[in-house]
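What follows is a single chain, given as structure tokens, in the form predicted alone.
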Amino acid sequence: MVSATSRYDLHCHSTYSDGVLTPAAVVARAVGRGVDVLALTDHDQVAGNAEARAAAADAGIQFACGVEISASFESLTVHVVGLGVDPDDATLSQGLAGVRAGRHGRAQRIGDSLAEAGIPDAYLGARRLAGSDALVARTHFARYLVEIGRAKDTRAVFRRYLTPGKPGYVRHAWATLADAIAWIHGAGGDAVLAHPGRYPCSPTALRRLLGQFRDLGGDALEVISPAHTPAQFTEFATHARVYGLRGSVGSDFHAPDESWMDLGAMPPLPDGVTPVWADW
């Protein structure tokens, strides 16, 4: 039974993208950590929702089908989480298929860039960890580089590789911000700008992003995220109020011990922010 004190986690990943647990195992971990309402939001992929939804029903917790769509804004790659989407919606499925095709090409170019930097076979290593050409993401490259001793953990990898100005970075055009929001709305969902504090942009560019996201019909801002410091929780709560957006919370869980925030470990939304789930 969902109540005013229910614990929500509306951003996490499974083996259908760059998580290490199956959808059912993600649900089991969430249940064990006291989550009452869960959304599975794999990157550009909705295929894991059926398994997760069945596991959630068996466990007696509420489940929202979700997705995290890669989108381009100016020179940035940003992520838009869709919550409560119909995973069988034809337009959403077609759009995601196109994004995944681009993801595969980008992964191959990342492997080429790392090879030029003296790290051969990185694509093969990442592909082995992903289990499929269609699923290879930067996180799989990061885990492979940790595996071969190039860094002590995935956070160290992203400081040294895969980001702008570093070996392995590949600029790529994803879905447009307008398309990502339209696909989510067309599938009956709420569009949430994920972890805004993670994007490497100036305060002015961030305001442009928030304004465009709002003007295109975006619904909410992910206020609570492991990408944010506690001070940023307050900062992005203020942004949500100023831009007329609701607030969302998510652990962005990928694997045990890869983040300081586990499933269900988020603090509540700051006062004055309307939760994205207010009308659910």
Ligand code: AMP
Second form
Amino acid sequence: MVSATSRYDLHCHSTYSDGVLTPAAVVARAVGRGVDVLALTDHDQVAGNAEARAAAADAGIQFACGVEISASFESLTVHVVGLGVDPDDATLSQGLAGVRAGRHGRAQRIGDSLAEAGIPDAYLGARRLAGSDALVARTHFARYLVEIGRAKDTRAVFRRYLTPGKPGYVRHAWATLADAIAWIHGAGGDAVLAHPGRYPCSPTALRRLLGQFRDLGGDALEVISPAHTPAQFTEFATHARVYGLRGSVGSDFHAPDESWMDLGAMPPLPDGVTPVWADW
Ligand code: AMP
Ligand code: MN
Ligand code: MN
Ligand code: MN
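Structure of the form predicted in complex with this ligand, given the form predicted alone:
To see the whole picture, the full complex is given below, headed by that same chain.
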């Protein structure tokens, strides 16, 4: 039963993208950690939702089908979470297939770029950890580089290799912000700007992003995210009110040993922010 004190976690990943647990195992862990309402939001992929939805129904928790779409805004990569989408929607599926095709080419270019930096076979290593070439993320490269002893953990790999200016970073054009929001709305979902505090941009560029997201019909900001400090919880709660957006909460859980926050471990949405789930 959903109530005023229900625990929401509306952002997490499974083996269908760069998480390490199957959708059913994500649901089981969420249930064990007291989550009442869960959304699975794999990168550029909706295929894990059927398994998660069935597991959530068996366990008796509320579940929203989700996705986290990679999008480009000016020179930034931003993530738009879709909540309550129909995973069988044809336009969303076609759009995501296009994003995944671009991602596949990017993964090969990351591999080439790491090879030039003296790390051969990184694409094959990342692809093996991803399980297939359907969705290879930088996370898989990071885990492979840890495996071969290039760094002590994935965060160190990102710092040294996979971020702008580093040898394994390649620029890439993802979906447009307009398309990402339109696909989500077309599939009946709410569009949430994920972890807005994590984008490396000036305060002015952030305001342009928030304004454009709102003008394109975006619904909510992910106010509570492990990418944010407590001061940013307050800052993004204010931005949500000022821009007329709702608020969301998500752990961005990927793996028991790797994630910043476990499923269901977030503080509640600050007072004064309308939750994205207000009329679910
Ligand atoms: P991609 O969509 O392939 O560019 O990969 C993005 C993913 O990399 C994110 O969803 C996170 O899972 C992971 N990631 C990004 N930055 C970091 C970081 N600094 N440390 C660890 N993981 C990161
Ligand atoms: Mn990820
Ligand atoms: Mn993200
Ligand atoms: Mn995520």
